[in-house]
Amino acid sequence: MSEQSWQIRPESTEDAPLVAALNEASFGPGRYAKSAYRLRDGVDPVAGLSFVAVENGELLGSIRFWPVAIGMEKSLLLGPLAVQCDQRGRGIGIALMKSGIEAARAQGHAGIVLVGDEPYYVRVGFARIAPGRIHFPGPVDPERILGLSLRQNVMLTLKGEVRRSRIDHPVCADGAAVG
């Protein structure tokens, strides 16, 4: 087994265009129609919770966390988690999640929710949310709603619709600025 030669570090401003290109390559234009993307639209990721994996100056993967509310409780939304196609299977995605989860816990966040494949995300502690407890806006397969408590049993108590907890960019849906 070879030694890990890549590093996880906080995302910098200079990484933003590379992260955008990685997300485009990984998820394509269809990502804009997903419920999770709509929760991110007009909102900045949580400061200190965006990480990248780099090797020899090349961006291999990225992760971001976004502020959301579930019912009346603040929480985080994980995603997108992206790794270059030819780099998958090296543990980069898992390492990015572990870094983000550790930082979110250190910042005092209560829990994290996402829409994803349970067999992958269970490796870092996520579990399926009981159907009917948490609802995303728009179509989402309830079997793919996963959560992770950062404080004891937080995800067992959350109930309601996932929605943006704030708007950072005053832009209407059609792109016109709000006066």
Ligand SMILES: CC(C)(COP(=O)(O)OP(=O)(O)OC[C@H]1O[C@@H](n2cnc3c(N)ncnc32)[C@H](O)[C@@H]1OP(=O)(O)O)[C@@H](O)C(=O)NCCC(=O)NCCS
Second form
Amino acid sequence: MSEQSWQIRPESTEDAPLVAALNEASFGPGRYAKSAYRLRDGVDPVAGLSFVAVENGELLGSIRFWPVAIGMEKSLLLGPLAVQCDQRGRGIGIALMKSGIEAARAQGHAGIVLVGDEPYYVRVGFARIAPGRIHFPGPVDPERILGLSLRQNVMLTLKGEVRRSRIDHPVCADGAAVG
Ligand SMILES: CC(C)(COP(=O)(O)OP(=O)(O)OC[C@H]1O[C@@H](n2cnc3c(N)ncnc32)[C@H](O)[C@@H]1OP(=O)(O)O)[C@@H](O)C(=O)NCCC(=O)NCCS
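Requested next: the structure of the form predicted in complex with the named molecule (the form predicted on its own having been shown above).
Let's see the whole complex now, leading with the same chain.
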């Protein structure tokens, strides 16, 4: 087995354009129509939970988390998570998630939700949230709504609408910033 030569480190300000390009290449412009993006509109990612994978100065992968409110509870929304397409299958996606999950636990967050493929995210402990418990803005396949409790022996009891928990940059309906 070849030795691992990439590293995970916190995302820096200089990484932002590369992360944007990676997300554009991985998800395309259609990503803005997704429910999860409604929850990111005008909101900054949670500080301290954005990580990148790098090798020889090249950015290979990225993960960020967004703050959300679900019913009366605060939670984290995992994603976007993306790895350069020619670098997939090297364990980078799982390592990025493990770094993010560990940092989120250290920050004291109670849990994380996401919309994604259960067979992948089960590898870091996510499980399906019972259909009907939580509702995203817009259509989401209920079988893809997954959650992870960050507290030992405490189950996630989230229930209700998933909403933005704060707005950092108010935007108009057409996406323009409010001056
Ligand atoms: C999903 C993604 C982040 C995985 O990154 P990665 O670095 O290749 O993942 P890892 O190397 O850590 O894990 C690879 C393993 O997970 C499996 N896997 C990857 N995506 C999967 C999926 N959607 N469903 C089930 N298994 C998946 C692979 O088959 C591989 O299995 P193996 O270890 O048995 O060979 C990457 O494929 C990607 O960027 N995809 C495009 C963006 C995307 O879909 N992001 C997720 C949004 S919900």
